[in-house]
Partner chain sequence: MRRRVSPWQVAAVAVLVVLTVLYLFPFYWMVVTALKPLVEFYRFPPTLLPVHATVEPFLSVLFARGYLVLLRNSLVACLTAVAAGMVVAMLIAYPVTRFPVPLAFRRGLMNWVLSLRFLPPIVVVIPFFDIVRKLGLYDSLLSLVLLYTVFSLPLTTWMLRGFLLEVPMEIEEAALVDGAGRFYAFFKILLPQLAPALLATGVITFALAWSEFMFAFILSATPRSQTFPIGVASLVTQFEIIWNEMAAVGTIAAVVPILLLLFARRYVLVALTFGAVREKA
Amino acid sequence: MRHWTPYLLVAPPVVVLASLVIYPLLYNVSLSLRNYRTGEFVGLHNFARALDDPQFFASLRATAVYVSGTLVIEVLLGLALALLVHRTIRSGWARTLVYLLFLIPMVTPPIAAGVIARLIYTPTYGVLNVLLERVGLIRTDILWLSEPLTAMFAVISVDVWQWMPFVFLVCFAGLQAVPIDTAEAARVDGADGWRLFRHIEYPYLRSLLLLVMVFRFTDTFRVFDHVQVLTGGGPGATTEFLSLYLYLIAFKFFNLSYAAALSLFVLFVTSVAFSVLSRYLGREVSE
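Chain shown above in sequence, structure on its own - the form predicted alone:
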């Protein structure tokens, strides 16, 4: 009986993992090789169709722009704010207040964030246009959600508002590990802010930043909620990211086989990107 005890202990999570991950994946692969309506085996037809689908590549490009834009802005802005708070705010209660303020966006549901953003960017009575008109920066309403560049800016701004605090909190936690005496010695030796960050603080943040990029990459790549509420993929297909395109194919046009094939393409792309980031992360941790 002792010989079977380890297997019996491991069995429940393995069964749960198989039912929630492995079986859906195998079913998805099987579905991608068939015609969903007739059940006929069509082989790689759905994958070949994806390679000839210009809308799929358009959504892939839009997703790449969105992911790269959000990652760069969130990492740079979150790191800059973490350094600012770490170097300027010493009071414990003041730092606690900052933590609480930065937690508010993170606990806001994405749907609610999308609705709030829609009220901000809506023409005529939107808060942003009203403020810009009152300070004299514009004379006519800007159609934020009707132009490609401003629509992309709008959806990126919501993600930055909601998840830049996560980067801030992780970076600020990493800065707490920097030895105070080492930083003070560097200042006494004449190190300015950039040199202090480059040679003293950055080595403590390097692995954390890569870890943040891994988490944020996986999250931004599957974004759906606030984009669906804010733009619905428009104008045209400017913000029709892969998640929205898959949703339309599967639940609006009811072509589940083609959607399954596209999802496997997405899985391949994310797996490659994740493996690259994980490899760099593993190097940093081993060092």
Contents of the next structure:
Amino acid sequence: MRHWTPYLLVAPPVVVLASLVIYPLLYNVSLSLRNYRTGEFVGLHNFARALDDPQFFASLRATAVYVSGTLVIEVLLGLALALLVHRTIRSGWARTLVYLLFLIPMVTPPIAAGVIARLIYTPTYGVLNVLLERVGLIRTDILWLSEPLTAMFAVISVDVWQWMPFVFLVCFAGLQAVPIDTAEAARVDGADGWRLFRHIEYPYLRSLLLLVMVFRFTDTFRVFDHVQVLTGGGPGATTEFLSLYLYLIAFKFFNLSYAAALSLFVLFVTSVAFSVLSRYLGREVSE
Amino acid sequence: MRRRVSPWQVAAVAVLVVLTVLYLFPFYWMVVTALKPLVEFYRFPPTLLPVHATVEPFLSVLFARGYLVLLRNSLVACLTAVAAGMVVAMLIAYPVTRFPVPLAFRRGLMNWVLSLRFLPPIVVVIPFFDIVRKLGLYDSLLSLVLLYTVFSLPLTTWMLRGFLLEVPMEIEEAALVDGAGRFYAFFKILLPQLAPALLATGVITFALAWSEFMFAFILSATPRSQTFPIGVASLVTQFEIIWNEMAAVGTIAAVVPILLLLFARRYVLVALTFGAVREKA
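Please give the other form, namely the form predicted together with its partner chain, since only the form predicted alone has been shown so far.
So here's everything in the complex, that chain up top.
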């Protein structure tokens, strides 16, 4: 066995990857420094332009609302549910059933989730309005997708529906590592539900929660698919999140250079989140 | 002996029942809508079960609209990407786990591969679009296959690394001592051991590639290279939605990964968390 064999094996995939990832990223940097139409070098003009672009800031704000909304709801709901099920449901088959039930939304294509959401939120024929009218909560149709507030609610709800289960499953799996004796002893000593969580269960969940939050943050930050088919960024531009706005600039207004500049900002934010995670995962890989 | 039932247990069961409805009803509604004639869809109040159930919407999208071609495109692109991704991932995971490489090299490489998982697609697709157009590869399945391969790598590589670590090195070493080459040890000893895990990994990456939307949306223009999700999206966003057909394509798009992942269910959570969580079901 020669010592350079592993490097020889790794070389081709690394070269392929570099040409498919690093080259486009460098290409993006080059795009961002030019005028796309003329190809002329314009320095940081495209970056400066972002500072005067109210639509960019509106998009940034909408994204912030979307990301924080989904993140908070998903983590709180998923965690609470995991604790509830972990502490009360003992039967093995019931747990398996929950596991299977929650796998389904996670693997549903966002596009299909968009179809489902359309069938639910559409006025007149949407099943949600019919239900609410039946129960007597509303008299006239709510135009879910045409009002800024309810449209935001609708796109967030799809994300929560798909990914709260992820938070639940990860937390639930983490809770299985809590020694039953310790939890029992704490309970006998009179620890209430909150203390049990804070001092016994939370230490087992801390790093998993970080992991989940980085995954959910980066995924919601780049959200595109279901929003594109559900609201298309509307009404107005109220759900025009960063990826949708960038899509618009690059492929509708055809200013790839400005889009490239903005995309580098998206890349930067994501990289910061990733570096948090890799510091944590770096320890895990080191065995 | 009966255990006392606490109010929390009652609450938990109630919550789970509500959640079951919240999760299964939307799917039920989509399938039911797909099975209704359009006239019935417009009836008020809506029927919970189709009165005149028909598979016409499915046939109409697949044949009249020609979505069968999109289905084939998706199949070709995803299968090729899975196969290519598997080979590339093995070329990274095998040396990293089976050779005494420096820790910094191993960690750096695996971390770099992992970072691809977090690379926002929009950042890649903007330059890719320009490059692909200049190379004359716009609206071709090849450009999609390349991207799907790259974006399947983090998951595949990390899964393979986990599986390789679980197979004791002694098994191969025994073969090597017996005079077999490394090649033989890999293909005849290691690979059969890994087969079930490889299959599960392939199934999961296939399902994820199947669900991909943005790359196909931007890099394809005609049925020559459009994937199935593009067909779905065009039925959802058209001016006058044909509801039962939209539900039908949504059903087809969802059924494929759901069935596949129920089959590979043990590995889904492991895959989505890159091995940070091990759950059995």
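Numbering follows the first chain given and starts at 1. Take the two forms, superpose them, and find the largest set of C-alpha atoms that agree within 1.5 Å; that set is the rigid core. Given the structure is predicted, the values throughout are model-derived calculations rather than measurements.
Annotation for residue 23: C-alpha shift under 2 angstroms between the two forms, rigid core superposed. After superposing on the rigid core, the C-alpha of residue 271 is displaced by 3.0 Å between the two forms.
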